[in-house]
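Listed next as structure tokens is one chain, alone, in the form predicted alone.
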Amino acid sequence: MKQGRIIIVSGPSGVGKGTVLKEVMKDDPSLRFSVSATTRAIRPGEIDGVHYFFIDKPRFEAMLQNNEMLEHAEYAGNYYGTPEKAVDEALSQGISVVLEIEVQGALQVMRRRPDAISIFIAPPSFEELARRLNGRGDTPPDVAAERLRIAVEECKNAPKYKYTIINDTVSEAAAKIRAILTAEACRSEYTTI
């Protein structure tokens, strides 16, 4: 059986991360969403084990200390993280897993994981970023402001990524992504004659 790949996917708020994604995910069945960990309490509709891994803290400063997360950060006053069993039993079965994580966390995985498969999602421009920010009808033009702010400082770390995709419509950056993969298959350390 073929062993699965990390691949991470970063890019600022409002890019299309998710959208992108679920276009690549529809129909294929090899790939997986990693379920991240968290402290916060679990919400009305939420499933354990399937929206996140719900755990106290004590558990997860436990899991810190023995290395068992490939990622994490906190925010505001809860623990996020990525639990690395899951994703290694998900690996061994031959099922790659999305990490769609924001950059810290990403460059956290690169280190730990170097044969991650990596890959930033960048805007077409800052002016169409804050235009999809602005248009979203349920942002406020201050935090709008906000994540363009920080998109900046995140769009200066896509160098460190293997990839970097630009989002000017789904269905071309998903047809990248599906590229990026079958060319990450066909790598000599990952095929076997």
Ligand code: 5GP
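Would you generate the structure of this protein in the form predicted together with the named molecule, following the form predicted alone above?
A lone chain is what you will see next.
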């Protein structure tokens, strides 16, 4: 059976990655989200085992020791990592796995799995990203300013990804990602005649 592909997706906070990915993945059983492990606290509305596996630091460190993580990173004072076994099980069933992860972890996956498809989602402009960050309404101005500063730094990494998508509108960005996946599936090295 044809192996699935790893699809790495990164982009700054507020860029709308989640919305675009939901649009790409709806009604497509050949794509699955990887469920990461994290030491951060669970937020209202999140479900353990669905959005993340919420684990404590000793458990996370034990998983690292046992080489159970495909990649991991520290972000905003918490650990995040991708359990490798679930990824490989899906790939062997022909299912492609979407890793929505930050840049440090993404670079580790690119090194370890050179055939991964890496996509950076960027805002149309930093003015627009600032509007989106402030538009959430619940973010104090100093927190929004700090997120914008981090976003500018994160966007400097876009050239390390195979593809960069500007998220002008959700439907256009989703269409571009589908086009990338279609083209990648047609690459000669993945096609047997």
